[in-house]
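Just the one chain here, the form predicted alone, laid out as structure tokens.
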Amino acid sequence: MVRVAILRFPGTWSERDFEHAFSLVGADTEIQWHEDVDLRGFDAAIVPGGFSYGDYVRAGAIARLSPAVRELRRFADEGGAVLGSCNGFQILCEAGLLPGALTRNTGLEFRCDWVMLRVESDATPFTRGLRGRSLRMPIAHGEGCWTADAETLERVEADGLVVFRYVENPNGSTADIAGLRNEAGNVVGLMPHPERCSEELLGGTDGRAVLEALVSSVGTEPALAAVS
């Protein structure tokens, strides 16, 4: 069975949603407090949404100093699959595990809505077999505008690091980018919430495809080899 660790920081609140969503696809989960994270023996790690440390300074800026981030780096360096959603995406960018930064939405308002995404890359364990699909997922963020300098944007596009792109941009994100991967493909971040659309009762099931992709990727072949 695929084993997934779900990190909990002060102020995050999507860990229980991820726990439930993963139970629907047959994964075994464990929620770990950020000061005591140990990812040995796990196949994947989730950095969930919320408002870590109240989003003081800026979203994810304080959480990146947590001991959990050092363990995430080690885990990722060894090929472990890492997914950050919403605040988790912000944390991964602040920690340097993904390029660019998330800033205030261009409309300077919190956006809570459903959006359409296009899957641009299947070179990750979370999107294996999904390239070209359109997925409907909810967003809930005030700092979801992904931005980067011209050189970084050029590299992101040229190296195929864009994983999800908005069909209609809700926050002013550069190049309609909704989610990215690292060079190796094992670290992915996105602003929408796949855990909130894992069953019909919640209004849709497209997010479940992301979790199912992970489960199918892990255990068949080494995850990175399978999606490269």
Contents of the next structure:
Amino acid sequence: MVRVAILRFPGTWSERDFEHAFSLVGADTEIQWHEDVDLRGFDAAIVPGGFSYGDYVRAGAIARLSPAVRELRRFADEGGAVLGSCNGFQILCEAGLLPGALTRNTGLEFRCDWVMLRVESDATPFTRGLRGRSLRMPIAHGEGCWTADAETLERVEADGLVVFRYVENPNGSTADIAGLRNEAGNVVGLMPHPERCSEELLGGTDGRAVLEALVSSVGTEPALAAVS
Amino acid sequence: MRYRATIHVRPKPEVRDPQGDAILGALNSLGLGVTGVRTGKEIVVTFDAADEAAAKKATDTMGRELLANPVIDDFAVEISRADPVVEDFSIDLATP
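Next block, the form predicted together with its partner chain, ref. the form predicted alone:
Okay, now the whole complex, with that chain kicking things off.
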């Protein structure tokens, strides 16, 4: 069975949603407190949404200095699959595991809504087989405007690192970017919440495709085998 | 030696500052001819260091590792000797 660690920082709020959503696709999960994170033997690590450390300094900035991020970096370097959603995406950018930074929405509003995304890269364990699909997912964030210098943006586009793009941009994000991957493809971050649209009861099931992609990817490629 | 550093963090010139834009709009409603606003943050830190050079090095690390994000922010530091007994965080009101 696929083993997924879900990280919890002070202020994380989406870890139980991920736990529940993964139970629907047959994955085994463990929620880990950020000071005691140990990813040995896991196939994937999730950095869920929330307001870690109250978003003080910048969203994700303080979590970056947690021991969890050191372990996450080791896990990612060894090819482990990592997904950050919302505040998790912000943490991965702050940690330098993904390029650029997430800043205040240009409209200054906290956006809580449903958005349409286009999947533009399937070179990740979370989107395998999904390239070209349109997915409808909820967002809930005040700092989702992805920003980078011109050189970084050029590299992101040239190397095909954009995984999800908004059909209608809700936050002013550069190039309508909603989610990115690293060069290796094992680290993915996105502002929307796949865990909140994994069953009909919640108004949509498109997020489930992302979790199912992970479950079916694990073990099919040496780089994604369980990292010890 | 006890030092006090004021670390000013501001978005880089090419980074959008929507809060600054909103303030610009509001100030313009006062009819004062304001043409540009940039917002930022000021963080005041009291800490111990061997000497001024070590204090400067420490504040650079604070800025780089936590207080500013090199992707989007610039930061500047002012350092002064602090009273080792009294931690006074009141605002220095410089005379114009």
